[in-house]
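Just the one chain here, the form predicted alone, laid out as structure tokens.
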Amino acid sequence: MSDPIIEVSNATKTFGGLTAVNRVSFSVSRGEIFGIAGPNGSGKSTLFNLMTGIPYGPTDGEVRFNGERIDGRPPHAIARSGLCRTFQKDAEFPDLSAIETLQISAVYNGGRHGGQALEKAHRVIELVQFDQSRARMPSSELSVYEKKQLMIASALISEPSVIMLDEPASGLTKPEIERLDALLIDVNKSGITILLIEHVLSLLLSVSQRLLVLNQGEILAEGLPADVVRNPAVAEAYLGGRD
């Protein structure tokens, strides 16, 4: 592993007698798109939670970002260090436009104010390929795909070095997934490392350099995407059969 930006060692999360994530270890290289797959309940989102401290950290194990331990730090400190995430559920402000939402984010997450915040909002809107003609309409009137663009833009506004995306393709049509594919590659080319949880296997195979598969809170397989999906254990657990 050359130049790891994220190192997770024996990460574990328990809730009483339930172990949701069990001694998971992996590294992510700087500039990589790292995919994470697995059936529902396999611990994918819990893994993101304990890495970012939202809403909890690990019960045991270590998370390192740029060589420094971040487990135990408050979530805002982790985000401001350059590790930001999105969530499965869209959380836009329905009465605010995309530009207004990003201006607020630029103030609270990016330390920008006034004209600087507006300029930053426009740059990020352009980066996520958002239609400028729709950037000032209420977010409640945006399409599902536009809300996904806004969600990703909100994660990018603080200029992170890593963004962690939790099922961004959920609810999208096939053409929209193809647009998301191109968007993620462009964001990655801008110098941002991406961790991607996704159930849409075609998207993961298209954009990921490496793929990790979880099952029942443990690593089932890790490696090149084409090799991982041919693993019989993955086919059984994630795809529902061995053929």
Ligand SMILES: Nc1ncnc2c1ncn2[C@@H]1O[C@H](COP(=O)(O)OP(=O)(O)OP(=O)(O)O)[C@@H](O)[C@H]1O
Given for the second form:
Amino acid sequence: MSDPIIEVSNATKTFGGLTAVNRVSFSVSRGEIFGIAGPNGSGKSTLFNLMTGIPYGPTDGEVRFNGERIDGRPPHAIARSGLCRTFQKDAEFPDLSAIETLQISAVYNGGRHGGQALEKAHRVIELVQFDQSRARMPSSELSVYEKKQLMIASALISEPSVIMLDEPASGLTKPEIERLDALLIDVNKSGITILLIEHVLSLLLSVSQRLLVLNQGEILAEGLPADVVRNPAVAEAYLGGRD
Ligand SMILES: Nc1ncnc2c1ncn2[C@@H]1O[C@H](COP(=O)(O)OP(=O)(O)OP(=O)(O)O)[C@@H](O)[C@H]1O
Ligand SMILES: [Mg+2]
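Form predicted together with the ligand structure, per the form predicted alone context:
In what comes next, the whole complex appears, and the chain from above leads the way.
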């Protein structure tokens, strides 16, 4: 692999008797959009958790970022070193505006204060193409898509080299998913590597350069998206796993 930015080897996470992620190994190249798919409960979010240390590291195995081991490091140290994530559940501060939310993120995630935090907030607002005229209203009044933009902006506030997005398309309409598609491409073109967990396969297949499919905590398939979706085992896992 040319210039890996992330290398995960034999990552494992157990919860009592349950192995949620079982000896998973893969690498992500610098500058790539790397997609992660898999049925519900296949271990996708757990994989992000153990990689970022939020809220836990792996039970076993190694995670390297820029060649250095990060498993076992405190979550804030991992984030500040340039590996930032969003969460599957939207968790906005309903009374705060987008600008205020991002200023807080800039203080906590980026170590910035006052004018510097405001400057950062404006920079990421622009990067995610958030409507400036809506940046000062309470977040509770924002649309679902605007909340997603805000979530991605928060992940970008500390100028990370990698962002990890956990199902950002959930709850979006088809036209909004197309906007998100274009946004992810733009963010990636600005030099940011993206790891993307997504159930919306049209989005995942459109933006990902490579795809990893998990099933019951293990890697079921990995490779070029077009090849992975043709893999009969992948179709079987999805159809078998559907509610
Ligand atoms: N904190 C926890 N304690 C116990 N079991 C957990 C915990 N977190 C996750 N699990 C279990 O680990 C497995 C993987 O869960 P995970 O949330 O990683 O799946 P997922 O692929 O993200 O699913 P989804 O697509 O529904 O978001 C599931 O069986 C889940 O119930
Ligand atoms: Mg999940």
